[in-house]
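In structure tokens, one chain follows: the form predicted on its own.
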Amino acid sequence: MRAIVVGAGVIGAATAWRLGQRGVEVILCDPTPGRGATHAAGGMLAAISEVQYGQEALYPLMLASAAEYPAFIAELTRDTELPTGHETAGTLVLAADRADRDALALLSGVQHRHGMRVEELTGRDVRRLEPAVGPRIAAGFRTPDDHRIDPRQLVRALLDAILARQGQRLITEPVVAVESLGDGWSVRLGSGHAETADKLVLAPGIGLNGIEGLPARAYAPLRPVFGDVLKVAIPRSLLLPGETQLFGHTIRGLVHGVPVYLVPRADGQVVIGATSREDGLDAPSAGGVWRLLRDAGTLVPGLLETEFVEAVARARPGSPDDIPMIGEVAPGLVLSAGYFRHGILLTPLGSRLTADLVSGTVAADDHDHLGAVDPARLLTLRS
């Protein structure tokens, strides 16, 4: 079997890798592999601390994918020597004031009712765990089962594992159109060249909206939700002897009702994110950068004494209900789209379900998951 996978972000790359494991010849197409939403992702594997009200249908998907991550990483590291940046440190969710603490306490009630492990801490407990946290933090909530990964390292590792397998190809051109051949699919590239395959996977993120020739049931109403993400480097003067990180936990917080997250990397850098806006501005927002630095400094004051490395903005592909769309939408055509803020967390589950649909090996245990992400619930028919 030959399959074309459109999109080499983390979802498309992981799907291509899984198909290669099953003996499928894969052509992976993306003009800028790993440079879309994946490039700006924080990498929080936060099935618990990212729980939000009104998204109950997402909870089982998030928890199931988080549970699959250790095996996913173990398999990948057998196929490549490149690092993934996977770390099992938990997450601290901090409250800047009493109102923030009350809001987080209410959310922890939802988390507990769904069997999630959350530990409430006083401000003193928080600073005992992480001395770099600011002295005015009112309280904290620890989720020890939330982990993290470096998305840029992860996608590089996946691409390395894909290309190490004989017969796999990466084409760095955009797919501008698709066409059904009856017994297979053809894709037309930006250069005008065409490639054909038995199966076609569409996982190009927000780029899906620009592909011509999609059958009516493959039209996904995605919206671009932009996020500003910063990266800073910690100078050695701020670190204790022998330490490479200013703090060990991933830190999320509410600062006067506004969310912010801080993700330490093994190289001493820290990722700060992320705003959420639907204003069409595909570059970092000045106001967003200012708010992120202000709120990060409230949680960890030392971050304001660091070296500013970069500011990036990318469009997350959001579905109308913020739940992914994964399903076979035409014979031989599988859609894997709309992961919004949870693409990195849902990579093991989403890529496995997509590969199972392509190869026809869906397990009975996954029927509920596929029902939750069935594109038929949202697809808008074209006239």
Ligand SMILES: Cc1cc2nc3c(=O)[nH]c(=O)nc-3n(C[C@H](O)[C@H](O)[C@H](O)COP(=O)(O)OP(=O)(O)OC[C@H]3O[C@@H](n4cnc5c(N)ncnc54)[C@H](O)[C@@H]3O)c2cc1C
The other form holds:
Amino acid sequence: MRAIVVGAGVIGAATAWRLGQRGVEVILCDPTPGRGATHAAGGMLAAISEVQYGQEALYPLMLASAAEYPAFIAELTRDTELPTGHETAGTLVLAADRADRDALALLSGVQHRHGMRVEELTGRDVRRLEPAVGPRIAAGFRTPDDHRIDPRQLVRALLDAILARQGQRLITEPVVAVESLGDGWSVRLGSGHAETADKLVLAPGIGLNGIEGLPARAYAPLRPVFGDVLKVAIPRSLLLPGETQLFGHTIRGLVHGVPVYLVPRADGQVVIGATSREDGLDAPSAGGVWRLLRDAGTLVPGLLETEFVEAVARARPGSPDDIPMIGEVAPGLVLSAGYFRHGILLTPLGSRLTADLVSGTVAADDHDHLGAVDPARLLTLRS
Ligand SMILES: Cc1cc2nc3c(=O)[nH]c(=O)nc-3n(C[C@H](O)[C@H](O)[C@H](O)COP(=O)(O)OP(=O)(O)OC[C@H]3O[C@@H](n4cnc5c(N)ncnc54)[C@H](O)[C@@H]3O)c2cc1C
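Instead of the form predicted on its own shown above, give the structure for the form predicted together with the ligand, please.
The complete assembly is shown below, putting the previous chain first.
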């Protein structure tokens, strides 16, 4: 069987890798592999600390995918020697003031009711765990089961496994249109050249909105929710002897009602994210950069004494209900898009479900998950 996978972000790349493991010949198409939302993502695998009110349908997907991560990474590292930055250090969620603490305490009630592990800490407990945390932090919560990965490393490792180990093809051109051939699919590339395959997987993130020829009643348009993300490098003078990171946990916080997070990378750099904007500005916003630095400095004051490395902005690909759309939307055409805030966390589950739909091997245990992500649930359809 031959499959074309459109999009080489984490979802398309992981799906292509899974298909290759099953003996499928894959053509991966992407003009800028790994440079979409994946390039900006913090890489928090935060099934628990990312719980939001009213998104109950997402919790089982997030928990199931988090549970699959260790095996997913173990399998991937048998196919590539490149690192993924997967770290099982837990997450601290900090409160900058009493109202922030009360909001986090309310949320921890929901987390406990869903059987998730959350431990409440005093400011002193927090600083015992992470001495770099600022003196104004009065309380916190620890979610030991929320881990992290480096999304840029992950996508590089997946591409290495697909191209070097499996010998698949990558075409660095956009797909501009798709067409059903009855017993297969054809895609038209930016150069005008066409490729054909038995099956077609669409995983182009927010790029889905620009592809022509999709069948009517296939999907709902995605909305771009931009996020600004910063990276800083920690000077040696701030580190304790023998240490490479300023802090070991992923640190999230509510600072006067506004969320911010700090993700340490293995090379000692720290990612500071992320704003959430629906203003159409696809470059880093000045106000966003200022707010992230201000709030990061409240959580860990030393971060304001670091070297500024980069600011990037990307669009989170949001579906109308913030839940991914994964399903066979026409014979041989599998959609896997709309992963919004959780695409890195949902990669093991989402890519496995997508590959199962392509190869027609869906397990009975996955019917509930597939019901939750079925694109047909969204009634706003494009013709
Ligand atoms: C600021 C920010 C922070 C985030 N933090 C986290 C986090 O901590 N944890 C988490 O789980 N998630 C996080 N996310 C969400 C996560 O990044 C996304 O859900 C995930 O990257 C989606 O993966 P994807 O492969 O579907 O899309 P993308 O990563 O956007 O990849 C899509 C790919 O398709 C390609 N493409 C587009 N159009 C076409 C076309 N016509 N033809 C061919 N190729 C095409 C693009 O070049 C791109 O490489 C964050 C997102 C942002 C923006």
